[in-house]
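First, one chain by itself in structure tokens, the form predicted alone.
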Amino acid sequence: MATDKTFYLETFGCQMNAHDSEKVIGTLRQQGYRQVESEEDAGLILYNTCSIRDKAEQKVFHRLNDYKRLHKEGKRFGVLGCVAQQEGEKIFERAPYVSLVSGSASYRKLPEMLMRLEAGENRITGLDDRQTDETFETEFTARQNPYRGYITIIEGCDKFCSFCIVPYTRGKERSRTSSSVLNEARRIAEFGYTEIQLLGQNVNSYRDPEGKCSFAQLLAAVGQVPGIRRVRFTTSHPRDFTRDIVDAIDQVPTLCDHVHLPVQSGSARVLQKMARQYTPGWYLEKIAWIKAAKRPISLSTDIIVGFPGETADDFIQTMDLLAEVQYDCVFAFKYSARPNTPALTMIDTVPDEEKNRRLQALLDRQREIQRVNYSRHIGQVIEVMVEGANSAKGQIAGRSSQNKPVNFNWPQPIAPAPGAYLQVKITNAYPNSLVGEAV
């Protein structure tokens, strides 16, 4: 390995692989190792990595083939996360030039890990099973975002819903107390962060092992942490999502005034074979509080088509569904079958071909549903957060607090910083973004 302790890492997947990433780049950090911008220039290339869409652990292990040539210059290499953890040491057997392989349950142990790899082991594994209760919490954190902060308040899963791998790759729930997550909240306002997302597989199954907070009292507290003027939260699970979550987003304004909820299909009969233990009905509850709201709160969700067994009927109550509660964004995939997961021994009645068409035509509705949507904004002040410059437009790129993407004029010949809050005016709206200028 080099003697200066370098050390490259990608990150595939959700923002909570990334924040992942922000933590073992700080205990890498920490342990004496430098971060490069190439795998030619490290001496331990690692990998985080996520299993949860199509084909994930091909992408990886040909990424891993792409660079194996480096391993002849004494590189090292590690896999790291949900891909790590799905396929423990079989990657060994596929890929032997790799010396270090851990699931995200297991990265407390990462010091450890990176002592006996500097000694020379070639076969290093942290895999947990389900039954872990540790968290993976660290003063180290090395925050990639110049604008907005992330907190893990709960990692793993007990929802097992048959087409998910998450339980399996990440464990079960298990939640961080309430006072360490207020504690971090604040650490991150004095380093000037203004805005925090706080992360899970499950948010809002949110359990203070200390007794003192509900996941709404939390997300409360933190809203009112001195300096934060934005908190976000994500991923929501329906089965958890209780009223006083939308009493708390109308209560305290620093709030953001969004919500992902996923329903993943509109049948019940599909629902039920995907383990989501709800019925369509009883998700419209849900968001009949939300757009009971004092103020309007953003919709946004995820759809599966082409379930196995999902027919022409079922797909037709997805499209109602979409129809009646008219989100701002839909995040849609085909079903795709993930290892290890009860969905596997299904059969899969739909074929590829059709599955295309039933995405298709999904999206070309919700495209219709967000233009409406999007265009009632014209005319209107809001404030946006600056994000950065979008390059193509010649625009400054931000994002409201409901979560939509803003690009507007800016007549200055100095760029606003990320972070900056602005007002400005809607001239125009696409079905995916809002145009408007600086006030």
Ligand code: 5AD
Contents of the next structure:
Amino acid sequence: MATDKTFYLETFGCQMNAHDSEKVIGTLRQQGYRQVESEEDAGLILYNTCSIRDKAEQKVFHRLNDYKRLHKEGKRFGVLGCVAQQEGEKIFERAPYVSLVSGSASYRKLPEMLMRLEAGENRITGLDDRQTDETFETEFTARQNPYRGYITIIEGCDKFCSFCIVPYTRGKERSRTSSSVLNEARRIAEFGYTEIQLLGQNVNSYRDPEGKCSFAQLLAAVGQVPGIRRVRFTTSHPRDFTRDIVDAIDQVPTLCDHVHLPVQSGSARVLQKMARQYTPGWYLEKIAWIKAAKRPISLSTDIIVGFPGETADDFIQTMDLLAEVQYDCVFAFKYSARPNTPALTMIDTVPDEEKNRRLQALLDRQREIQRVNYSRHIGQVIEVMVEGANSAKGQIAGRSSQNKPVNFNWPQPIAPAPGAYLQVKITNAYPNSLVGEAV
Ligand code: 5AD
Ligand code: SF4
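Could you give the coordinates for the form predicted together with ligand 5AD, as opposed to the form predicted alone above?
Full assembly next; the chain just shown is listed first.
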């Protein structure tokens, strides 16, 4: 009976995974399951995994190892997400107490897989590889984030950058219809959310199957849904970054002042080996569009250091690009060889100590850039959306439209609720956050 069907779900990885988990939780609840807070309390233990880099992949096997003893008490284990798709049935060899292995492209079959699990089957797989044309849409999404409603508009990836596992773990690129996206946006707004984040591995590669609108038009339309005050989107691929996205941000006030545009490297040679399909010059042209906007659009990026064959000179070109663009946030990673990817066959010429050195040099330089960028806000009054309390400092934590974290003092006994908008006067700045007083 439904009453003893309990599950525990832990999520690793990106926002796509976090939102997939919201949909998985909703689907499980619909099937009569109740979510619990610890592995010990659950009948079904699920891990939604990430395999973008080696370290992320190892986490699930550590977790399984930590809790495998619970299998003796009759608890069942399921591995979902990118490691599930990547490793497939090999997971049953490595962790024989796992009963369910499913990649994200098979989640629409979850109700059926759960029924087989309940019937006592032990090696259930949902491994759709790159075959599926379908997206995972459900009206039962159990939204976990108190202030931000996620909407996946495009799943999968067809770009095949030579370092990246995503095209193999999340299947081929497939977009939802714009009508279905807009319906979900309206539902979210009616539910009380004022911030929406549109998601996709390459969100701006969106192509409406109904042919009604471009990505920029969809973005603008979501921004015009009554009740919505902030719209974000992630992650954009430079190749598909069109000028009308900047025009939309200029024209629709609810679209946030922020673009995340992963560059990966500042060297044309490395970019070519990465199969990124652009040169630094071409990328910088998109940056110039963004900087020419009427609104102060903040920029962030992803960078990989130590890609196979990256020379000291290639790395200097990446450092030069940082100096030129002046990002407000950089996610930098050491190259990590991934199974099945083309880069795996390239000779990894950069020793690990050198990768560490380059990573540190890059982070140090970027910190100085951000120190200057963030300090420019001192004295300004900024609209902040409350995210929660910063308990270590007794402050309220929130975010600006530009996606900058803002911590501020709050004089009254009752803290503002997550999702509230306040004006904050900035009194101090660090390289990664602003500090202020509510006005
Ligand atoms: N090694 C290191 N970083 C990677 N990324 C993707 N694949 C790898 C890899 N094999 C980084 C890229 C991407 C971000 C999500 O993760 O910078 O934009
Ligand atoms: Fe990790 Fe990529 Fe999968 Fe997200 S899509 S969970 S980043 S491997």
